[in-house]
Amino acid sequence: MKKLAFLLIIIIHSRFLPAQKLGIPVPTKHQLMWHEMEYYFFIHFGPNTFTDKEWGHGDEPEDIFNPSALDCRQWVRVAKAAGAKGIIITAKHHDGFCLWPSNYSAHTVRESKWNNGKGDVLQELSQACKEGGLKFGVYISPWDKNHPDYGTEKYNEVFVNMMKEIFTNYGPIWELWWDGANGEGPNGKKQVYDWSRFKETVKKLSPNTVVFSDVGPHIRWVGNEKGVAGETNWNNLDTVGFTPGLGAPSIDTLNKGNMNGKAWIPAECDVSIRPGWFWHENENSKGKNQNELFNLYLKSVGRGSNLLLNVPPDRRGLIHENDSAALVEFRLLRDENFATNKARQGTGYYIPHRGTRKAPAINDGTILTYETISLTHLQSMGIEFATEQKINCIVLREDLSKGQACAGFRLLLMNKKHELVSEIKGTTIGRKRIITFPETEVGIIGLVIDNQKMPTRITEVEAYLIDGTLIEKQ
């Protein structure tokens, strides 16, 4: 007995090593941040949007681009009406047209008929962002099939240059998306890009900024572009020897991210309304719908990513009103279905080794209280109701300020005779975990965590009885 006892101690005393001690990465403040962010547009718009391509030529005349009726705070309005957080727009796609009128190229809105050569994108969205409380993103293509110094070292100065220019004009930017598409220029060469260069510049001009890409260094890409994160999420990468674009990891490493990676970027979950990315006409009915949007956020945010949903505006400047009506109704949808937490209904409790006490922290309504498992297999913690309740749907959230910690947890759902009915088994929980099954009459929800890195610090476990038809495809 004392043996055993005196492991326990050793057990205990290594569960609370702080994460840095233990190795583990952890967020900054501003990667936090945007983890709360959990879903905002994208917004693919320029030359391809005339011409009916997705990756244009870089030959493009400029007069292709005049937009009859560009209105930003239309997207505004539907972002927000979409319950959006914020909007990233294509500044300079692969073409190199700029939505700006850089000082550093020849094929910009300056050169366009828009506005009699007079007009900027990025100045009207980034006002629109501010005036609707929006953040304001800025997806910038280092390739570039027009610019004549594309595929010299003189390149990588232009597109710092050009970085410098939305920064300084544009900001705050909240985020920066790097592309990392590598092909020819004009000259027929390819471009070696300088990243450390970029990341450098992004740091000295906006350090609150986070920038994307297949590595980061803030946020990574999810490995596809489906909108759907890896059931196992992690939240750390290595990047050491990787680079955006073709030096990226293997996709599978993207989707599920690295349990013992040495670097905190998390997965950003890229997909479209539409087939395409950017306006279609022949698209215009073949939107996805508000229960498939519903779906990709259960495979998305429920599974501890950012949701990045493209929604491209039409040649008027417009937000299409098919896309705006299935927006809104996907916002409605989780409204609804999220509306009732009859996890607030019940009483949290721990099981730990010996006996039991409460843990009000894990069904309070807040995620600024947690409650902490320390014990890997010998301490658990559930919700217990008065009366049983139909159920369908199950929300974990892990404090994550110290790092991610569950690798393995069971939910126990109990009769209230403590009755085994059903068991579910997971990996992951990372900022929000949804896990949907079929409806199940409930007194007892347990959550057991068989394997972590260090304690897990749970700040809610939440109930829901959500639209069986939404998670039929689950």
Ligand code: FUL
Second form
Amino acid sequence: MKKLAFLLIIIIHSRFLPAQKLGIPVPTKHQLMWHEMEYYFFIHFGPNTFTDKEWGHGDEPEDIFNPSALDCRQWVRVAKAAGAKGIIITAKHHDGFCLWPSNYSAHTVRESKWNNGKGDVLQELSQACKEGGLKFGVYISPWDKNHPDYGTEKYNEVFVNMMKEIFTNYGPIWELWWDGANGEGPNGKKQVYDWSRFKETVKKLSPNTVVFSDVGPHIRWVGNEKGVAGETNWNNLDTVGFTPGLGAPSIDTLNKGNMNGKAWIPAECDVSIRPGWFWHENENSKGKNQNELFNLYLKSVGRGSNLLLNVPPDRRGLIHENDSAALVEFRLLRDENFATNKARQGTGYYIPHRGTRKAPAINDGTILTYETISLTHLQSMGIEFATEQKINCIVLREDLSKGQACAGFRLLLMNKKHELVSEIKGTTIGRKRIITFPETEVGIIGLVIDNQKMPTRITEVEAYLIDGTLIEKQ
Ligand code: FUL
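Could you please show the structure of the form predicted in complex with the named molecule, as a counterpart to the form predicted alone just displayed?
In what comes next, the whole complex appears, and the chain from above leads the way.
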């Protein structure tokens, strides 16, 4: 008897053990805030915009950089109209040209004709973002094809000093983006990057900044430049022994994460609205349209990742009309298709206890409340409608504050007679999981968790009837 009581205590206790005790990584406050950013702009802008290149050589004359009507407020207006919540700009791409007048380079806006050498793109954009209520982020390439010190230990100091300038003069910097590329500099030498020094610098200067690289420390690359996260997407990663660039984990690992990875390092999906990262005249009509953007949204945000969408300004220094038109339409598509969450009209409950055990938090319209699924006890929950509803899209949301739990789920679409109409299987849920399927008349949506690392906290189950033509065969 005593033994049984002891066993029971252990079982009950282990079901409520905090994630830390189970060795499950949890996000920091700033990572959790990052997850809620969902979608934001990437801006590739610099000498390449004027030379029609993707990778400059670093020897382009500074005068080439001369936008005729640069207006960062226009970028912010477009971003806001498109529903993006922030902007990350290429402060320095591989060609080494600095969009701010750095004291540690002689290849900057100061040496250009633009604004008689008095211009400062970082100043203008950080200011415009502040005014517009957008988060401001900076991409800075460690690879520098211009800097005379590149390839020597001195260059690591230069890079640290450049970051100091950025954090001191243009902060707060919400996200810092480190490109892992590591090619040859002007002397034909490659640099040995001092990543731990770089990390320490940011931590000291701006502890709230989330830092992206192939392997974090806070955000990881998704493993492709198509904007597509893995259908299985863990926010966890093992980083010991790995570095950004050539030393990174495999593409597949970056894409899916590690289920039992020791660190919380979620994936970010970077992709360009155009074929190239920089603006090219001959790509003005080759941009993605709103339907393609919507599909990308499903494959990034809809798989628990964030979407970093590149929108490159042209030689005027403005976002091109074709791109802004598609972006506004993309926003409309999201607003219209996700306007009516039918789950709100249903009743949430735990399945074996229909009628007695309600689960109101899963369809109360807020992610601040949740219901818990534990494998030993309450394994499934559902939403029952008063009358059958036509739907073709379900959005699941998991609370991540205590770690990521769900590893395998099933959606059971049933009619009002409780007969199974179709079953959809999935693996991870994460912050947001958007599942689309052929239009179905549904009386009950059942959610069963078959595999999890700890009890799963479901904050919302949403149901929609979206425009069927937007659903690609997946
Ligand atoms: C890559 C770079 O080489 C591309 O030019 C672009 O900036 C992309 C976002 O990252 O590593």
